[in-house]
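Here we start with a single chain on its own, the form predicted alone, put down as structure tokens.
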Amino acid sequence: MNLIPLKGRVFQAVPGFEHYLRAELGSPLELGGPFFYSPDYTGPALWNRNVWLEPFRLEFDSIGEAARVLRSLQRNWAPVLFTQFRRGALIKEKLPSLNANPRPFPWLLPDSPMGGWTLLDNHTLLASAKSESPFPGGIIHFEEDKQGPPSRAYLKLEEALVRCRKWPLPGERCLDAGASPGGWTWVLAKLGAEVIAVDRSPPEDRILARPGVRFIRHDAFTLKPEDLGPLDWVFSDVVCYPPRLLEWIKKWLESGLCANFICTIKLQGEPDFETLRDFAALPGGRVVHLYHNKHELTWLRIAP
């Protein structure tokens, strides 16, 4: 046996997506399936699924060997396999069971650590015991609802306020810019929040019935956070080009009026990596891209 840790971080690349995250690492090592690896990269990798950030490659003769190291490091593995399936799937019998099921909204994450790993070889594992991602391979789903909510898109903010491990509160006050045609005001009222929804057309009326919700037919981007006031969180999931949503939230922040939120970078062709970069550079917020998310990124900022 031998344990070798690897300088740098691992990137598991977003499916359809690695061509972008080649071009923000410059020149990575591909390491096979989703893998990318760079030594020395610090900067936002924006379009990954999961980033391991403590790598390790293991070199085992047994698959009981490959995972007792693994259990004598933590207790959460989530296999990430891209070749030896069948050595793979022996290996994470031996390993704690992790719940695969879907999972109700709101879910509280757990603290725990979630470790992530793959075999290269028949006898050479690579892993690391922590990661960007607090879901297992980056990856989580919901119990859905196919009933209340009019799209799909609701799966999105179900899944960045589990992320936060912080969701709206009863009575709390929330903008939903974008509104129409209404899954994440859904979400919202669900929760029990004061919901502001704002579109050029309005929501479903099932979801303008639904009790806190009051509907302004507006450009969001046109009204000035001083029209609204103090707000406990601000949504969006607008269609538009992402240095106007980068503006928009300056903002907001510069007005001090909100200290949540959680923005759709929607994005047209190619992404502008140097706009991109200006989002993450944004005090207090981070970019990721949510397992729901598609071509399109989510900026996330949450009051401690």
Ligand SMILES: C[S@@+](CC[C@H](N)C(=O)[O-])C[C@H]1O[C@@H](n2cnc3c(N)ncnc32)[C@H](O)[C@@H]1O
The other form holds:
Amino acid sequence: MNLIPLKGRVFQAVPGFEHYLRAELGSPLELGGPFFYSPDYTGPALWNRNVWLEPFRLEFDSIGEAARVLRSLQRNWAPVLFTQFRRGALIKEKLPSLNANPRPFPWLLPDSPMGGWTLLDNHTLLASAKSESPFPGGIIHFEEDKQGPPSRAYLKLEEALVRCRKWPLPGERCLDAGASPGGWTWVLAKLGAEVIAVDRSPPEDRILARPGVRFIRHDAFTLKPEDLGPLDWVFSDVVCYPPRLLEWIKKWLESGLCANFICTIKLQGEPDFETLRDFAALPGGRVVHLYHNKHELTWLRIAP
Ligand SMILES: C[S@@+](CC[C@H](N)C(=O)[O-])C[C@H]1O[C@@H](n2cnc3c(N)ncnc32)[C@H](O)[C@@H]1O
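Switch over from the form predicted alone to the form predicted in complex with the ligand, please.
What follows is the whole complex; the chain from before opens it.
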């Protein structure tokens, strides 16, 4: 048995967006499957499903030994296999099981660390006890409501809130910019929040009829923070060019009128990495690719 700590981080690509991760990291080493390794990259990690923060390689003799080493480090280990599936399944059987059932919302995520591991060949395991995503393999499924919300966009808001371990409390004032047809407003109203839904076209009537929901037909970007006053949360799922959103967020931050933000950064064509890095550099915030994001990222900033 030989455990070799690796310098730097291992990145797990989002399927279909490997080329963005490659471009972001410069010239990473491709380890196989979704895994990219960069010993020197210190910039923000944007286009990934997960980042392994303390990677190591384990050369092992037997399945029992591999599982024993992982178990000795901590409880939670999620496999992300791309080869050696049979051997991987046997190691998995010897590790404490992880609950993969769809979660209700809201769900308070335990704060125990989630590790990740994979097999590079039949005697080499790559793993990290600490990873950026709190979800096993970067994946979370929610119990879906097929009747209530008008679109599936609500799932990314639920994921963002669960990931932040915080959500609007009853009576908290929220702005939902780009609210129609109303999936995010539906989530917020169900939590008992006061929602100001802003869009150029109205959300569905049944969403507008929910207690606590008020609709303003307006360009979200020409509404000034002072027009709305202090808010507990600002949400945006507006389809727009990222620099426009960035400029608008800066106005909100300068106003000091809100402390919690969850905003989707929608992308058309190849990403402009400079603007994305500007988002990542906004004080107190971070940019993630949620499991429920498609060709988009999410900027999160949550008051401590
Ligand atoms: C992806 S949809 C939002 C989906 C919504 N979050 C949901 O859960 O149902 C984007 C919305 O942004 C709105 N939009 C685009 N530009 C806007 C602007 N400048 N101001 C307000 N809304 C805008 C569109 O009308 C559209 O309804």
